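As structure tokens, one chain now follows by itself in the form predicted on its own.
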Amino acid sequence: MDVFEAIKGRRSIRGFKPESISDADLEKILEAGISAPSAGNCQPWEFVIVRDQKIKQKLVQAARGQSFLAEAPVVIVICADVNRTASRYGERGRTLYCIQDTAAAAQNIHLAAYALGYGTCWVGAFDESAAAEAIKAPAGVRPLIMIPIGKPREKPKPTPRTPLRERIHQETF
């Protein structure tokens, strides 16, 4: 699939079929994640693959009742080892670069999953402490993004976008 087709075609999916994801496909998707750029090549990401229904229910609770997390066959919880980036970049690495890096990995995961015929949704609205407890994250590792993944049960229409010309500035604002 062409990268531009994936970028334009991907949608947030909140309904999943009960089909499993092959280990080979999941590995391809995660390989796309680790291929993302990162500040100083620190690669702060850690991926927790959740298939267990009890843990998914804890993630639903952490995510303010977003029940579609439990419906997906797999939830990838993308975490940042903040100390990995902070050791090189100090506070800016801890508070910004590791977040940017995990976001880049998440975008790659979304696009790779879509290219393989899966649906995903970026879930960022959750209680970080509750999510960390659910996945038993060690100190210094922050869960930042949850991505439910599976075969889509729906095909949402594109959401409106602000015209590009309204967001472009030449040289200065």
Ligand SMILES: Cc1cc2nc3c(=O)[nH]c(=O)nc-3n(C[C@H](O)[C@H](O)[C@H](O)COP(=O)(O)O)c2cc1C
The other form holds:
Amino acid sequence: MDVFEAIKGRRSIRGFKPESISDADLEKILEAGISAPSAGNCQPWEFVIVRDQKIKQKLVQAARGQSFLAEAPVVIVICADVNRTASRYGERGRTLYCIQDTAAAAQNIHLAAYALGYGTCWVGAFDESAAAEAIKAPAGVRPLIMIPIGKPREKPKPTPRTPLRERIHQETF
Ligand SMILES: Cc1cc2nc3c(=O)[nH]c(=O)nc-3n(C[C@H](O)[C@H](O)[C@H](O)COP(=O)(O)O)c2cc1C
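Form predicted together with this ligand structure, per the form predicted on its own context:
So here's everything in the complex, that chain up top.
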């Protein structure tokens, strides 16, 4: 699939069929994730692949009841090993770069999953310590994004965007 087709066609999916994901597809999707750029190529990302229903339920609770997380056959929890970037870039690495890096990996994952016929949703509204506890994240590893992934049970309409011309500034703001 053409990259522009994936960018334009992807939608947030919040309903999934029970059909599982093949290991080969999951690997391809995660490979797309780690192909993202990262500050100093520190690659702070860690991916926790959750298939266990009990752990998924804990993630739903952490995410204030967003039950569609548990409907997906797999939830990828993208974490940042903060010290990997902070040891090189200090405060800016800790508070900015490692977060941008995981976001870049997440977007690659969304697009690759869409290109392979899967639906995903970026889930960011969750209690970080509850999520960390659910996946037993070690100290210094922050769960930042949850991505449920599976065959879509819905086909949402495109969401609106503010026209580009209203967001572009020539030369200065
Ligand atoms: C940082 C971030 C956090 C988000 N958190 C949630 C979330 O917790 N739950 C949810 O259903 N959608 C969440 N979304 C998805 C947005 O609601 C969605 O991307 C937006 O409405 C545009 O729709 P689209 O993805 O279909 O283009 C989040 C997206 C981003 C980028």
